[in-house]
Each structure stands twice: as structure tokens, then as C-alpha cells.
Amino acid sequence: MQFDMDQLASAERYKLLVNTITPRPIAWVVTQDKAGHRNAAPYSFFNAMGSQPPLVAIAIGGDDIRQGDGQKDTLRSIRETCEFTIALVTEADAEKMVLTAIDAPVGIDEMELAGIETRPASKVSPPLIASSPVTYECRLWQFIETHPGGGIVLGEVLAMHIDDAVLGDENGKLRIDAPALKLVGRAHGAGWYWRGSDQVRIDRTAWPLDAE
């Protein structure tokens, strides 16, 4: 069956995309506005976009629930301060992450609400989520407005923190034990997640192809 996107409502397009592009990594984004109000929220339209410069991309939709300028707190703070941090989400933190997705009033600290411990970042004002094995300190590189109140945040990664417990050495090269991170990603439909502890290895083939 073919679906022509220009013939569908936004909600229908969203449903088709999120039910087919899985698993999607989750950016647990922490911001802090100029008044010092902190905010944490998860976004699964997220991925790495390159290493020169080191960029990540997060798509943030508009706020069509609360009264205001149509922006979510996360996007408003990023555009105001140009700073944010990202934590990757573990199985152990999954329920707290979901709680921070609540439509709380402006000014509510979701990290306090969910009992999330933080620690200071080294290069930006928003804190890091202490329990995450991988966190990023980011500065806004570019914002692409795709619709009123929402768009794509391109963030330059200024610093990255990885738990020593998942780091190793193999023939003098740094290795990361990805399964040990026990990350979760978004799956199809509301409330479903993938675990990242299951992997399959398929090595790339070099050219020319080996003759049999």
C-alpha cells in the first residue's frame, strides 16, 4: 500500500513514521532557562549527524496543549540560552524518563518531580543526569524551523561523558561495551520500547569481493 504524505493529516504521518522507523534512540534533554528554571524531557526523533563538527539532531514538535507561544519548554530554553545536555536512557531509568514526558505547567522541574539526581556539566549551565552512562554537553549550532512552534535542533557536542565501567582497551584502541549500557529506544506505538542489549554482528565486505 502506498501512502502519499500530502494526502494525510499530521497525526497520520506521525503514526506511520514512528511505527516503522524503530528502534529510535532517546535524547533525554535537560535545559535551564535564563531565570534558572530546569526542564527535562525525552525526544525520540534524535540521532548523531556527523563528527566534523560533532553534531546531534533533535526534532521538537510544537506545544498544542498548553497556552502560550506554541513552543515546548525545551525548545524555548534552547533558543534562549543556546545550551542543553543530553542523557541516553537506560532500562533502570526508563520509568523516570517517561514521567518527565508529562505535560507539566511551565516552571515545574521534572527532575525534581521524578527524583532524578544531577551533577554539574563542565561547559554549559544545564546539569547532567547523574545516572546515565552517556551524556553530552551541547551548544545550539543551528535551528531549522519546520512548522510554527517546532523544528529541528542541531547541537554541537562540546563534551561527552562515558561511564568508565563500559570502557575498555583492545590492542591500544578505545572500546565501548555497548550492550553493557543497557539502553532503551522507542518502538512502535505508545508505551513500547526496545532494549539495546541484543546485537548481531555482520562484518562489512571489502572490495574487490573475494573470489570463491
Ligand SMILES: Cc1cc2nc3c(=O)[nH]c(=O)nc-3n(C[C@H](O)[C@H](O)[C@H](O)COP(=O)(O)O)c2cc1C
Second form
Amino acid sequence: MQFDMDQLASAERYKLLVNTITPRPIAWVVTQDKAGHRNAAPYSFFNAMGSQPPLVAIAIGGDDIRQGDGQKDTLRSIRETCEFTIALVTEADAEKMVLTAIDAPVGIDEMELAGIETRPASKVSPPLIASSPVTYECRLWQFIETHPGGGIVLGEVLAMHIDDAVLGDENGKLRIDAPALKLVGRAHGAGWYWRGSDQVRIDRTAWPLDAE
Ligand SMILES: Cc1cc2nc3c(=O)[nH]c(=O)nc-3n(C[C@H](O)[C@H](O)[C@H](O)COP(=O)(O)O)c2cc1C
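Now the other one: the form predicted in complex with the ligand, given that the block above is the form predicted alone.
Let's see the whole complex now, leading with the same chain.
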């Protein structure tokens, strides 16, 4: 069956995309607005976008639930301060992460609500989620407005923190034991998540194909 996007409502387009592009990594984004209000929320339209400069992209939809300027708190804060942090989400933190997706009014600190501990970042004001084994300190690199109240945040990663427990050495090179991070990704539909515990190794083939 072919789906022509221009024949569909936005909610139908969303459904087709999120049920087919899976798993998606989850950025647990922490911001702090100029008044000092801290905010945390998960975003799974998220990925790395290159290393020169080191960029991540997060797509933030408009806010059509709360009365306000049509922007989610995360986007408003990022545009206001140009700073945010990202925590990657472990299986152990998954339920708390979901709780922070609550449609709380501006000024409610979802981290306090979910009992999430933080620690200071070194280059930006928003704090880091202490329980996460991988956190990024980011500065807004570019915002691309795609519709009223929403768009794509490109963030430059200024610093990255990785738990020493998953770092090692392999023939003099840094080795990261990624499976040990036990991260979750977003799966099909609302409420479903992926565990990264089922992996397959496929090595790349060198050219020429028949070289012995
Ligand atoms: C796992 C998960 C992933 C989500 N991903 C996105 C996303 O990529 N973009 C988006 O706009 N909202 C996403 N949401 C919804 C936001 O987290 C939700 O709207 C939240 O209330 C926004 O909070 P804020 O206004 O404090 O920024 C996601 C929710 C969950 C639970």
C-alpha cells in the first residue's frame, strides 16, 4: 500500500513514521530558563548528525495542549538560553523518563517530580542527570523552524561525560562497552521501548571483494 503524505493528516503521517523508524534513541533533555526554572523531557526524534562539528539533532513539535505561546518548555528554554544537556536513558531510568513527559505547566520541575538527582555541568547552566551513564553538554548551533511552535534543534556537543565503568582499552584505543550501558530506545506506538540487549555483528567488507 502506498501512502501519499500530502493526502494525510499530520497525526497519520506521525503514526506512519514513528511505527516504522524504530528503534529511536531517546534524548532526555534538561534546560534551565532565564528565570532559573529547570525542565526535563524526553525526545526521540533525536540522533547524532556528524562530528565536525559534533552535532546532535532533536525535533520538537509544537505544544497544542497547554495554554501558552505554542512552544514546548524545552524549545522555549533552548531558544532563550541556547543551552541544554542531554542524558541517554537506561532501563533503570526508563519509568522516570516517561514521567518527565508529563504535560506539566511552565515552572514545574519535572526532575523534582520524578525524584531525579542532578549534578552540575561544566560548560552550560542546565544540570546533568546524575544517574545517566552518558550525558552531553550542548549549545544551540542552529534552529530550523518547520511549523509554528516547532522545529529542529541542532546542538553542538561541547562536552560529553561517560561512566568510567564502561570505558576500557583495546590495543591502545579507547573502548566503550556500549551494551553495558543498557540504554532503551523508543519502539512502535506509544508506550513501547526497545532494550539494546539483542545485537548482531556484521563486519564491513573491504574492496576488492575477492582479495585473499
Ligand atoms: C519516549 C518519548 C519520546 C518523545 N519524543 C518526542 C519528540 O521527539 N518530539 C516531541 O516534540 N515530543 C516528544 N515527546 C513528548 C514530549 O516529551 C512531551 O510533549 C513533553 O511534555 C514535553 O515537555 P516540555 O514542554 O517540558 O519540553 C516524547 C515523549 C516520550 C515519552
